[in-house]
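Shown here is one chain on its own, the form predicted alone, set out as structure tokens.
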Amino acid sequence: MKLSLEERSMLAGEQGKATQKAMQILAALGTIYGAARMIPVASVQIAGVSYDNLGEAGLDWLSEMADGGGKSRVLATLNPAGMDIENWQALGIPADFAAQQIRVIEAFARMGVTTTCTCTPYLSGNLPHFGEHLAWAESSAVCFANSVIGARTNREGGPSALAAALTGRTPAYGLHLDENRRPGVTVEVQGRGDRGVRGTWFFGALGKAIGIKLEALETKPVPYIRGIEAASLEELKAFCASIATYGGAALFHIPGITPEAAQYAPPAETILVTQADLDAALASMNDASPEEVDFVSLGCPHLSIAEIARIAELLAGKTIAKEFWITTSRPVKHIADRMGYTAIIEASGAKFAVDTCCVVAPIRGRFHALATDSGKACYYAYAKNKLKTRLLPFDDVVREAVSSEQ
């Protein structure tokens, strides 16, 4: 791999400890990987950032990194923390996870990392542009931003965001590439979903429907998917959430909604997502009753200020029955905060949950069955936190968690 002088000058120890071990993990990759060369990046995103994944190991790395001088070069971002910063008391966060959560924050901020503890980046100031080269870690956040977007990265490690971010480069291999965008199959969707309705919820279950058949394919090709006439961004970013964890899917295309598709015709071979299909991801993702819920929860990914706004809209002069989540990053809740929609929600009983989610706040043992409209959130409840499910639609959701009597 061809390093420019600036860039040997990094990997030579010549601007600090903590750049040279960056420049490391990077030209490391890059020869895993084949790069002819590196590329200065836009943005980066950073995952790694719960204490409860972390540990005391990823702290200390954290800290050295830190304490060796590490300082972003370019706009970084902070993935959703284990707890809310501010409020982490009435969400029944324990101190002593507390005070080494803290430590993290405090870690990454020494580095000049912008602590939005964040998985919508694009919602909370770091938004790219269409062909902007990026470092992103957080399945969710990496599709949207190379599907939805039309910009360029690979699914990063929070060790190589963080080394991005310290360096402003990365290997350019992968999605960076032209030839690696292309599409490889063909994806005919033809469920509608239960009784025609669409929404986050639909587009949860057609993420896993589609990830399950990429998964099933001996190579992990670009879908090209055809079959839906339109999605919103709230839609957008639950499909990215589910086909990515489903699926492991990075990068897809659709015609007439996401930026790429046009230059591609549809390839030859070709899958079809059924209805039965669709009812089956759906059935998969509802195994608890309405008597089993004790959990509910909105915002993964962390929800929009339209998502709250109608959060606010159902709760008004209502009472809530069961502990009920609302995820979301500080900037937004900065603007419902004036916006009102705080004060009806938390008249309620609700929450709100910032810096955080159900996925990464140390929860395990707590709850028995959780309420939600995200087929990402179905997954890591079972496989972190052992939780029963139920995937409703984004109304729905709120209507579980009020009380009977209303």
The other form holds:
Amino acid sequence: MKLSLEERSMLAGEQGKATQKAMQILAALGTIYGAARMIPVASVQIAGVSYDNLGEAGLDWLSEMADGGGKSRVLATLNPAGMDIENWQALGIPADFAAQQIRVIEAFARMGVTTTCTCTPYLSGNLPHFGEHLAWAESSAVCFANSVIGARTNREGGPSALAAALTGRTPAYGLHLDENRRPGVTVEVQGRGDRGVRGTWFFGALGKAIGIKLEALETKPVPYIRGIEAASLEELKAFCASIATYGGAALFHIPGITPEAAQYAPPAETILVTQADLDAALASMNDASPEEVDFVSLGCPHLSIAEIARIAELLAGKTIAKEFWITTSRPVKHIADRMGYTAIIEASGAKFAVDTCCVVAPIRGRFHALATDSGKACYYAYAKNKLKTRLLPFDDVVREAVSSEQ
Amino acid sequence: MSSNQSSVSRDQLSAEGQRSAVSGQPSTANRQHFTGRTICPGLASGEALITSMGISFFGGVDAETGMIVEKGHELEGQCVAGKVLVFPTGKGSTVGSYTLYRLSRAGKSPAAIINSECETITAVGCIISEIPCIDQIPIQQLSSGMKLIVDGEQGTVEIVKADV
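Pass me the form predicted together with the partner chain as well; I've looked at the form predicted alone already.
Every chain and every other molecule in the complex is listed next, the one we just looked at coming first.
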């Protein structure tokens, strides 16, 4: 792998211990994946922020990098934390957890990382444009950046994303290269959804139905998806999260929707996604009865302002009967405050859980079953927290939280 | 990128046996060594602990004790601490990089790691923990109990003592 003078200086330790470690990580990954060189990145999204996932070792390492003088050279933003940084008490987060979580955030802040704490950086000040090279972690955001925006990033882990931030570079392999962005399989979506109801939940189910078929293919081809004529920002956000969770997909093309699709003809190898596949995906995420649901959450990935406006509309004058978390980023929450949505939502008893979400917060053992519109949330509800789930249309999730007497 | 092997036999190596483990000395024709790729620099020596199965550090290795705890793993119940851990490739959650770091903090990390093909989790874990690591080594030619010198700078593995 060919390194520039500047990169060799970093590797030699001439720019501090943390920068050296960062360049060692990138050089090793470049070696493993056969990168010819490093490329500059326009921005970074760092995962491994929740103390629930990092643990003491992860915190130690971040502290070591901050102590070692690490400073971000490009815009770098953070994934959700394990709690609302400003309002963790209201969510029942233990004080010792909160203290460690705050140390994690402080370590990132010392390195000049923007402590946004959201899985939707593209809604919160980190919006790349077509063709830009990035080093993003957070599988849903990676999929969104590659597919919906047409920027270029591999699926980074926490340390490799931080390494990219501290050096401003990433090794040029994988999805940075044209040849790896070509579609390898056509996915023909024939199912229309449950009684024609689309929305985020349908795209969550569709992401799972396609994802499990992709996962079964050995070659892990980029899918070229036909049969989706329209999709909103929110639907694409939900779809990216789900297809990344269930299929490991970091890039897809949808003609008429995503920007690179027009460059390609549909690949000959074809997978069908039928109504039966969609029904099976929906059924697999609906193993809880309405009575069992004791936890309701919207905002996986983090909610847009349009989604919060809709929740306020549905909750106006109502009282909720179940623990209901509304998860979003701090900037979007500020808009909700200004618009009066926050006041309406909180008057119902629902709680904003800003900076965090039901996937990364330490909630194990607190609940039995989750109602959500998110395919990704269903996966982690079970895998991390052993919760049963109900996957419902967005409006129905809100209704699930409202007491039945109303 | 290719692996070289001297033509010396195992018997000759055993006979030579008593070489002191001083590092950085030029190899002689009578020592068996392999050249692979540097993943993480550094120099270490130790007894080989080898498996033909992948290793998942997260969940598969106890971060406090260094014991391999994955059910059904052929090294289940063995301790990686101080060993030159030899396995084909890593698997499992990316959090496994931090497990290597925790092992290192607890003084229970392997002295070095040798892979057939290294992947992100092991590579990142070795770098943040400063564990010498090389890959593209024909690991089927190594066996548990051999005394190995791993030179992460040169990307070489040397068998110092082969009688096991």
